[in-house]
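The chain below stands alone and is given as structure tokens, in the form predicted on its own.
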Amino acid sequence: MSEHWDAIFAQKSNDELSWYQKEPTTSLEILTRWCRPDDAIIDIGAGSVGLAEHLIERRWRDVTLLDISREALDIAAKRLGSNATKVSYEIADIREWSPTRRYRVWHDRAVFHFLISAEEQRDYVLTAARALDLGAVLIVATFSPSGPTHCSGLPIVQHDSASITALFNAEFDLIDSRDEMHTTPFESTQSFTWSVLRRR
């Protein structure tokens, strides 16, 4: 899996991915309402263009970027250029992952609705639960049902708020939800779903 998205982050420039957001906006209203700058944060699926640079200009002190690629990290970096050595870096599989610390904030748009199965879905949560402090914060981001089906030639599942807190059900409760309509770089729109949940 991990080659399939070097292959993507290589051969594509952040404006040709169809997720790509010059300004992390709906991410960014989410933190501010919910979240605090001193609180320490991971990016699910950071990808080559996320969250950091805009957390970094906003004093957040303790940013972790994870992604599967290699590639897509790299080009994170070379992107923050003398910040870069102010954030942290996980290549990993997310459904393989053991978190070896602990943080207050998990932010993910558009890695879970990547995992098919009940038995990734109900890992990732438990991952997410052994990540966080008790009351901490977690943001994810899926298509919603009326959103695709597939991205980036892989099917994906569709959710809504009411799936997401059955899902997390057992360690989280969801405390907010929207909906987003997002605009790609190609002026087609993708519909998701953003549900935010408090670690019991």
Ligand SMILES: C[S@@+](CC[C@H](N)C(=O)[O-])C[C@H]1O[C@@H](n2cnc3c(N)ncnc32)[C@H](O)[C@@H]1O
Given for the second form:
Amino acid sequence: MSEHWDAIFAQKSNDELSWYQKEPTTSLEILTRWCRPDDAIIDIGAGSVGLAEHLIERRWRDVTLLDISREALDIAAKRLGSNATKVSYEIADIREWSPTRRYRVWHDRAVFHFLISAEEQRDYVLTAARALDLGAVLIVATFSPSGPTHCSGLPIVQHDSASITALFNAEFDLIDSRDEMHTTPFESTQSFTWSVLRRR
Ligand SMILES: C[S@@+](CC[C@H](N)C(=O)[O-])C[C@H]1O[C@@H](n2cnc3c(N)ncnc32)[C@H](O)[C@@H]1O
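Now that we've seen the form predicted on its own, could you pull up the form predicted in complex with the named molecule?
Every chain and every other molecule in the complex is listed next, the one we just looked at coming first.
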């Protein structure tokens, strides 16, 4: 699986990736509403142009980027330039990852929906619960029921806030949700659902 993603990041520039956005507007809106820059944050499947540079600009001090692709994190670090050392990096498959510390914020844009089986989804929820302090915030964005069925040649599972609530219910309460129409660099649109949950 890491080979699949490494090949994509090696072959395509950032603005050839369907999920590319100039500004992570919805992420920043949600973080401003529910979190503070002194919260420790982990970005799951951060990719090559994630949140990090915006977080550093806004003086977030404890930022971790996790991705299955070393290539993606290398590009992300290059983009950060002299700020690259202000961020921690974890090359890991979220399906096998064991957290060694705790965070106050979990951010996942367009990764959870790649988990197809009920077992993978349940394990993800347990991993997130283990990685987060009580009261911490989990932000997850997936393709919605009117969004795409595939991304980067892989099938995804569409979710709405009701299905996310049901899947995360054992450990998390839904506190916010919103829909977003993402415009890709190719001027097509993709419907996303954002869910914000609090660790019980
Ligand atoms: C659609 S991209 C989204 C990137 C980023 N979150 C964004 O919004 O710009 C999916 C990302 O998740 C990573 N990824 C896919 N499966 C993963 C897994 N099982 N564990 C960790 N990262 C994964 C990919 O390498 C890629 O960077």
